[in-house]
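Starting off, we have a lone chain in the form predicted alone, written out as structure tokens.
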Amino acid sequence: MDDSGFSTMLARLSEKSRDEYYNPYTKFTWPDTVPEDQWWMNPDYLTVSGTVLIDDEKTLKALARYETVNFFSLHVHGIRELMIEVAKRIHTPDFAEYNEYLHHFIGEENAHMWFFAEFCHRYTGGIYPEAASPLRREGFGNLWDDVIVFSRILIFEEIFDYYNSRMGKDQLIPDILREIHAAHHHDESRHVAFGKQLVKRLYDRALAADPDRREEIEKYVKDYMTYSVRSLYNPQIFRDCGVGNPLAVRREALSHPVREAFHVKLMTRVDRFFVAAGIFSTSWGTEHVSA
């Protein structure tokens, strides 16, 4: 295998991860509150959008405000999740030639917990506590469990950048969500970047040694996707902004038409990565339907 592109590719994110350093302590001016009477979150983006579940705009600011809570308390423990993961193999036989990179990849993903972990801190009273995910999280075989962390993290990545690049230029959200979401964003799109060459190279690998594993590891992938999704409708969320029966809107806003539309296209472009990789036989978005 001609490695030259990667390697040019890793020298290439650690150098912009250098030259893009920036200390998260001191980058945002933290305001003394954020108004409640403003959009946290756009509403075209809230998981009701689309649906006539809530109508009332007082509720669905306060719907924002606790979706922009579960959105950043999700980022929190998802990041918590991969930087154990990252941690436990760097400086490994197998990932001795991505060292330099997961370094400043832990780096920064230390950076965007702190930041969204502050800014619920500071404005909401904390965040959410992490739900137990149904999905195993190991037990694959050593190479096709390197496979199922870094599609995992890859996921996760895509999902969130997916709001942060459109709420870190959105006018209608308060100055410090818009910049921490801009942050965010900036960096997420070296981790993609590397994310995606690096599962790639990962699934070849356990594949040739281990191929009676493939549609395993395809559904399981698939399952990881639709469990993200359902982590953005949190009922906490429904019943916070203080609507009543919180499971039945949940579980009407995850099955309504435009809702599942948008899922699809939520997950498109990491669809598509694992189709075109060849770790999808046929796209999570041809098959999706909430449960």
Second form
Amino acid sequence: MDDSGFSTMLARLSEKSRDEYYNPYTKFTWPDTVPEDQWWMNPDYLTVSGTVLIDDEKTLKALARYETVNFFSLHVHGIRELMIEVAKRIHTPDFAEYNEYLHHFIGEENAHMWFFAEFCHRYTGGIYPEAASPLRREGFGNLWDDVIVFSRILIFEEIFDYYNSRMGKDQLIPDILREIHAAHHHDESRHVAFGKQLVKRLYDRALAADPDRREEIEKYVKDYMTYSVRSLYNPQIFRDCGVGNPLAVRREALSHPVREAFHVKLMTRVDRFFVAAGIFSTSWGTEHVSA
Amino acid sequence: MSARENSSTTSTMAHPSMDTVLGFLRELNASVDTIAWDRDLIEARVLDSLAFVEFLLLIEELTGEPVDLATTDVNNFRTLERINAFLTEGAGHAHA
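Could you output the structure for the form predicted together with the partner chain, given that the previous block was the form predicted alone?
The complete assembly is shown below, putting the previous chain first.
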């Protein structure tokens, strides 16, 4: 499974990772406090944006703080899973040609995990726990599991990059938050480029070996996209900002037509990739949008 | 099909919230309307690990109590019969 185009891309991404390497532990100047009367997240990106479910500015600003913690917590938990899965595969025969870049990948993700958690621990009560399912994740056989793992990583990275790329230059939010979003966006553009090429190659390999599971995989990946959208609406953020009947507010926000249109927009890039790569026969946006 | 009709194969009366539960599960897999109430929902591919988190939130909304998996057996949610018992008897009585 090697071709010169992919090898060239890997070499280029590795070189960029070396050239742009930074020490995450000294990169940021952490302020003593982050003012709570400032917007920690632009209100346009809140889960209730466009719904009028919450219209009081004080509550919305509190929600922006808790959504920031949720957003960073999702990063921390997602990165942990990502690192476990990549660590299982690095220096194994099937992933030998990716070793060099996977070292950069793990190193950069480790840095991201640290600064997201560091923010939450310095300025809030820490990260939210993972909303883990008590059921073991479905297995699809080794080759398809590789596709699932890296598809999950790609979806996760694309969702967060949507926000990071925008909030990384948003003057409304505190400097430290803008700097964290910008740093993550800078590294993730390389990871997404790598992830798309890798998922396509892993998919072609699995499909050739076991074509009967194609529809099952498409359904799982689409369900994972829906699951990821829902994870942004952590019920705890609504409880913590003090709204009455938090589960009902969450449910109404999730199914609000304005939010559903936003979910499609949020997923557009990765949805298009899955369709173009032949992994989806129809787009997620046309059938799974009702999160 | 209502929960009461669907539960005709069981001797237990269906809790009023079972219609909401069945509506949620139907969105995941329409076969829930025809499966036996003692059939494992995970083995029947109605519920999976991705949908389970959302399903527990639905149960929380219906009962008004958070579902603490440290003290509540996950098996309480694996069949329609057990879910009905959980809703009827409450978490305090439905531990495995």
